[in-house]
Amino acid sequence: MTIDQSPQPFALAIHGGAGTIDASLLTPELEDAYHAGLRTALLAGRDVLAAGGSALDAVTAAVIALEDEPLFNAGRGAVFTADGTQEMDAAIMDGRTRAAGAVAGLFGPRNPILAARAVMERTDHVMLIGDSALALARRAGLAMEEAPYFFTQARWDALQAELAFRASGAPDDGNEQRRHGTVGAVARDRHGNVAAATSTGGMTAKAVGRVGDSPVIGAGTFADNATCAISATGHGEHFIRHVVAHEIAARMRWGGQSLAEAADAVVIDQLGPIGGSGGLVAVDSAGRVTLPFNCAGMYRGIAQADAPLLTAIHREEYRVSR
């Protein structure tokens, strides 16, 4: 199915991680569950936009839905560090003013994206980490959870498998299944404003204290009404080094490229050859969307005004629903 690239009254695009899908392990039941999780997030964001709400509120609602679904690596489904702990990162950005908020190394808030939004709305800062971010979340009255809420057997088993693989001394086999996962959303509302939000548990067996691209403004998250909104997912170190989200916006602003041209140039042509596995979702100021990725697949979905919901995992046709 071809995605409509004409200007849209409003548009929403989401992702649930890239490069983490082994098709041989994806049973029909599990595939349906992923599509259902994506659809729930699309509906949450679309309802906001259809009612005339802001892009900022739409991406917040969509990411909350993804954080609440344990199939995705954020919030309740966050992966474990090498020490068996969980550390979550998130960021949000408003394209109207470039106001932004981010948190890193966080554990406790049910929805880390709300902690990131609290940084944006309640402080003069852009990023808070660890205990400081946790204290702000408590002051903001955010719902908190203990370790059992965030524990999933699949994530724990993935940690044990990764630790065993490392202990074996076997060379890196390039298996993207073990590497990364993130959730995110971008939107353009009826007023012409764009916003982006991203949330992640990071990489399975990552070093304690490691922070990827998700909370780094201009790398994994960016929004500016003059160009676009972007939420990325992938090998965060590469996305940080290449300042991926801002690079796409800069190509649009200074190079005159369209959103799709700029995104493909960075994700496919620039990151692909150097092993920067991943992808992103993006929307421009006219509501046109693009969802490029350079790996095995990317959980993704699109909601546009007066159009059916579209969800996909690999490079197959989009699944259509209402």
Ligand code: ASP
Contents of the next structure:
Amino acid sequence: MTIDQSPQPFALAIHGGAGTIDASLLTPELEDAYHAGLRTALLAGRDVLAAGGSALDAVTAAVIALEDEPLFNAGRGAVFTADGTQEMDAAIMDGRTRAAGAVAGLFGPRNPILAARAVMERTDHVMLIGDSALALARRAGLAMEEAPYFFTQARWDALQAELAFRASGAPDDGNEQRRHGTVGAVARDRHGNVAAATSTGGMTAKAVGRVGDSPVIGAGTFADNATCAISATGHGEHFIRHVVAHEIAARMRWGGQSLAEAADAVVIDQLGPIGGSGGLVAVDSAGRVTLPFNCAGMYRGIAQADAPLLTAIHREEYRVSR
Ligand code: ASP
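And the form predicted together with the named molecule, for comparison with the form predicted on its own?
Below is the entire complex, every chain and molecule, led by the chain shown above.
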């Protein structure tokens, strides 16, 4: 199934992270659960867009749904640091004005994306970290959770496996794909505005205090009505060094490339060869979407006006639902 590349009244694209996504571990039940989680997020965002709501509200709603789903590495189900703690990063950007908000290293708010949005809407700043971010979240009245809410056995086991691998003295296999995960959404609304939102627990066994690309505006998250909105997932250090999201927008703006051309050039041609595994979802100001990735799979979904919902994990056909 190819994705309709004609202009759309509204469009939403989401991801639930990219990586190895070992097909042999993916039981039919688990696969169904991933598709269901993606579908729930698509419905949340599409409802907003269909009703004439803003792209900003749509990406917020979609990311909240993904953060609430423990299968994905954001909010509930976030991965663990090397010290066994959880530190979450999130960012949101409004393509109308380039207003942006981000948080990093956060633990407490049930939905880190709402903390990022609070930074955008309630402060003069773009990024807040630590106690100050937490205090803002409390002032904004965001729901808070304790450690048991965020804990999942699968993420804990993944940490133990990664620590055991490191302790074994085995040479680094360079396979960062197994440590990935993140959620994100991009949208174009009926009014022609775009927005992007990204939320993550980061990478399994990351150092305490490590911040990835997700909350870095221009790297993992970017939105500008003049070009496009982007939410990335992958090995964050590479995405920061290549300023991935802004690079795509710049190729469109200065190079006259289409969204799909620009995104493929960066994800496939630029990041692929250097081991910058991952992918992204993107929408341009006419509502065309593209979802390139350079690894085995990316949990992803698309909702366009007057079209069925599409969800996929590997490179196979999209699963179609209403
Ligand atoms: N990009 C995220 C990070 O580096 C992780 C991911 O998307 O898999 O924190």
